[in-house]
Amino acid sequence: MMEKPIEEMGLRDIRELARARMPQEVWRHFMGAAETRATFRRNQRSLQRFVFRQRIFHDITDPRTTVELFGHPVSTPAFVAPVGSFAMIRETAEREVGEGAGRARTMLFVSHAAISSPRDWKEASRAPIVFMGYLTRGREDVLRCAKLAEEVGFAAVGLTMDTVQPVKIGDRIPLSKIDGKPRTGHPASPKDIEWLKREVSLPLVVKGIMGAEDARVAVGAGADAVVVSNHGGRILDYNRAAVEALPEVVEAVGRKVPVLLDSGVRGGGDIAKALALGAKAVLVGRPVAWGVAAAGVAGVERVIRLFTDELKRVMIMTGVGAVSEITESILIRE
């Protein structure tokens, strides 16, 4: 049977094609989560507990999905998450993700764990880019990359700070790309945020926040945005879902800085739910990996546009004309 064009594929089609095209060990890496995978499953299950309040008597036919972050307007609140393992799919995958993000006119978060340098990412993508550093690589290398990101014109830099313990896939700690040894953790300290804030002039993002107290500490230390994330279920088994932590983080710091949601987003409906609960935008990780594995640049662009089209559909069916107007009133919690 002939394969459908990527422009006609839904996410389930893209996922199955990616699974067929990825080596089995690479698929296991991308789909893996810590220990029993309870947090991984909870991320999606918790989003599914919200349903929409339909409203049809209005004249909204083309809702606006544009958002602005750090002075950069983009066409959608579906951003690309900072995945460090795209290059496991194939050698050119990071460049393809960068180009796909640019074509989809979204924001691209890139990981310190990626193979590409900030300069490589900038050359690959027209998208506004945010560099996310890992302190496990050492302050010196974080600063080197952050300064380069600043030099080449990134939108922001940041720190992924929840790797107090290393990520796990099942009961295994993956090996480091640097020395081939099991990955290590790094203590989280507000002093690290204060340090990077002093060293760069770009806005500073802190990722890995799962509660009000940590959110207040991060913003107090200088964070210009926070990302609510449980690292896709790869750090702490039986953690709360990211969407369960989102409302208290928004309440604690949402009037001061933008709050983004990462972990568990699998469609435009999930984006609408996150925005209704106070998020400015969401980060999309595994689905982007499926897109690049399935069809390269076109696959990445398709995933982001598919999610954006699904978001528009929800907005029309709930009577909302712009993402900035989405509120909790469109949701019913089952």
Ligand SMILES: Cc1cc2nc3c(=O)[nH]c(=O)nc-3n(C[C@H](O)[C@H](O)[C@H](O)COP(=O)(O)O)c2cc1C
Second form
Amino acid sequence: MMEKPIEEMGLRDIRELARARMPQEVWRHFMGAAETRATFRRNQRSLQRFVFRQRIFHDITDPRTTVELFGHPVSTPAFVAPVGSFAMIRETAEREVGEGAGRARTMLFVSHAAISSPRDWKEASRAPIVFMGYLTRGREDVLRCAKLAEEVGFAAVGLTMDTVQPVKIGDRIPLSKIDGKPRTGHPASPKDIEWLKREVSLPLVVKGIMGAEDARVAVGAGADAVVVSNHGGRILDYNRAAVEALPEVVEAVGRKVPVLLDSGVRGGGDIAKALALGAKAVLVGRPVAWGVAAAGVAGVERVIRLFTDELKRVMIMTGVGAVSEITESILIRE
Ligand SMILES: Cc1cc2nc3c(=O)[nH]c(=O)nc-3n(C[C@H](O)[C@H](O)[C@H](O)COP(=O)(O)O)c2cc1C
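Since the one above is the form predicted alone, can you give the form predicted together with this ligand too?
Full assembly next; the chain just shown is listed first.
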């Protein structure tokens, strides 16, 4: 059977193509979630509980999806999530994700666990980039990378702080790629946020927030943005869905800092829902991995454009002219 061109593929096609092209163990790593996968499933199910309130009497035909974060305007609120293991897909996958993010005119979050250095990412991508450090790699290495990110012109730096316990896939904690030892967790302390804030002049993002109390602690310690995320269901089984935690985080800190969301976003409708509940933008994890596995640079670009086109369609059908004007009034909770 002839394969459709990537520009005509939907997410399901891209996912299946990625699955066929990835070795089974790599697929399992990417799709993996902790223990029973309850959190993983809940992320998507909770988004599915919202439906839209259609409105047709208006003159909106070309809604604006542009958002601005840390002074960088980007064409879509569908950003690329930090994923440490893109290189398991292909040696060149990180470069391809970087280039694809640039072509899609979105923002690129990159992981401390990736092989590429901040300089490599900067060379690979025209997108504004955010470096996301892991304290498990030591303060010294976080600082080295954050300083380099600052030097080469990243948009922001940050800390992924939810790995208080390590990522778990099923009942197994994956081996670390650097030294072959099992991964360990790292306690989360506001002192680490205060420390990095003192050391770098870029805006600081804290990822892994799942409630109002933690959001207040992060912002109190100096976070300039927070990411509501349960790490795509890879850490705590039977966690709340990210979208369930979003409203209280927005209520707690949304007037002070932008709130982003990830975990379970699988289309433009999900983005509209997250924005309606107060998120400024979303990060997309696994679907970007499917895009790069299926078709490299073009696959990454396709996933982001697909989600953005779907978002536009929802905006037209609910009567919203710009992403900043999306409010809860477009949603009905089932
Ligand atoms: C294979 C894989 C590797 C990941 N690596 C990282 C990482 O290195 N740093 C990080 O902050 N988050 C990491 N994440 C979490 C993502 O940034 C994001 O929170 C999650 O994938 C969002 O859920 P989604 O996959 O449902 O979109 C990883 C996720 C996956 C699936």
